[in-house]
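The data below hold one chain only, encoded as structure tokens and taken in the form predicted on its own.
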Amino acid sequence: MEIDLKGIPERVITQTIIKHGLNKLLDISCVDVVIVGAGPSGMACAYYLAKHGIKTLVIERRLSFGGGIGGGGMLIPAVVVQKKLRDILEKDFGIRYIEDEHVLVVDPAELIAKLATAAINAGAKFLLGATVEDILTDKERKRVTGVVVNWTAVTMANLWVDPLFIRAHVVVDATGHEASVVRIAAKKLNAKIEVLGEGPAVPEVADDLVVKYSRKVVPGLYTTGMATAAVYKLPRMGPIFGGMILSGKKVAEDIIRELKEQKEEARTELTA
């Protein structure tokens, strides 16, 4: 068999990647909402925001989606979701499930793939392999106005490479158990913020509590999912993901209302 040596030249491959990759970085340098973390709550939040027409960017330090979904329960390839999320799984994400006596059983790979696909199809952008190492604030250090990012490979190699900035009206900490963005804000803002750490596992109440407490922490910064549990010392719930999805949905709805109010206020000032 003859080998075709008239394929695509290497310079075309390189130039095309640089051109389109840098165009993407330029486009996401200023967005409406930055979500830090591509776990279940972060991807659900991104879907509901993007579906509403809000320019949304998800930053994930790893090179893949999913957060804690992929490991199932102790590497057993199954996770569970509460039955009350049946319509959300079906209608919003097209996720298949097996109905067990008490819960819905979902394949971890399908849950990851379809949460990500739904968010991307709705218009959310993802930046993989990037780490948020600081926040942007207003001059008074009272409001979060964006994030400071670098490539995860750079931070892992302990190289001194200056980061770049991404502006946003709102930042969402969806970093899971670490609540890393809130921890940064606690050091940098002129506000009393404390990350209490998670409480012990109490699955019976954990999901409802994480939805209830997912909210704005300080102006410009929200928490969702297990980051919320870490901030408010809520119990963890293990490999059941209904609360994660509902938490992201709730925060998205709160942000949609906030951005709408901001636009109305700006419109009022212009006409005054």
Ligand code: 48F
Given for the second form:
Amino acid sequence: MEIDLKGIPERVITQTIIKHGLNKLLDISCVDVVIVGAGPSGMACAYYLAKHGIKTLVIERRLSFGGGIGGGGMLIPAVVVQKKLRDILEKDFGIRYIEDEHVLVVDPAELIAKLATAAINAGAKFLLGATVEDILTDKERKRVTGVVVNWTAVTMANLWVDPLFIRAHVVVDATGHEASVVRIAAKKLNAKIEVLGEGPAVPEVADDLVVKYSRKVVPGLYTTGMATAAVYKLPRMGPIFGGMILSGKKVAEDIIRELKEQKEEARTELTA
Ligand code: 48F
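Okay, that one was the form predicted on its own. Can I see the form predicted together with the ligand too?
Below is the whole assembly, all chains and molecules, this chain first.
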């Protein structure tokens, strides 16, 4: 068999990957908002922030997005969403659904793909295969000012490789049931916070409570999705996903308001 020597030389492939990959890392080394976790709440939050022109980075431990979406309910490939999200699914994400008697039914693969596509098209950046292992704080240890990141492969191999830091005005814990960023903040900050863990299952009220309690936990740190439930011991919910999207949206709106206020304060200080 003849080998085609006119193909792209491997040197070119390697150098192109390094050049563009490092440019991307340089670009995301300092952002407005870091969202930790690319599940439904994190991706919805990223979409609404990026759509508003906010420089947003989603860091996901795994090599793909979706978090718990792919597992549906007990691995059955149908995701249910409340009917009140009809407009959001259609207009914001172009997600198709089957109208059942009480709920809308969405294909999990479509939900994953379209939440991610919407966030990316709006301008959000994703860093896959990277784990947030610590937080950055201000000198008084009162405010979260960024995250400490390493490749998941490094963490899994238990290698001692120094991580890198990513600065952000705001960090969002969208790590699901683990609430891993708030757990770290509880140890490192001079603040009274703890992760209480999820409460017993009361699916009828759980979803709305997650949306209500998704908010700022301490300066510089918000929670969304199941991380919120874990922090406040909210009731455990069934496999219904509307609250994940709505809590991501709510937190994005809170952050947009906070960043706007910060900008106005900085402008006033400059002109004073
Ligand atoms: O678990 P996950 O989907 O969180 P969510 O957005 O949605 C919860 C639902 O999927 C479901 C449910 C709804 O009824 O109960 O469980 O709240 O996504 C969390 C993502 O965060 C990643 C993890 O791999 C997953 O994709 N993650 C967790 N810890 C880290 C992380 C970390 N330290 N660094 C980076 N990514």
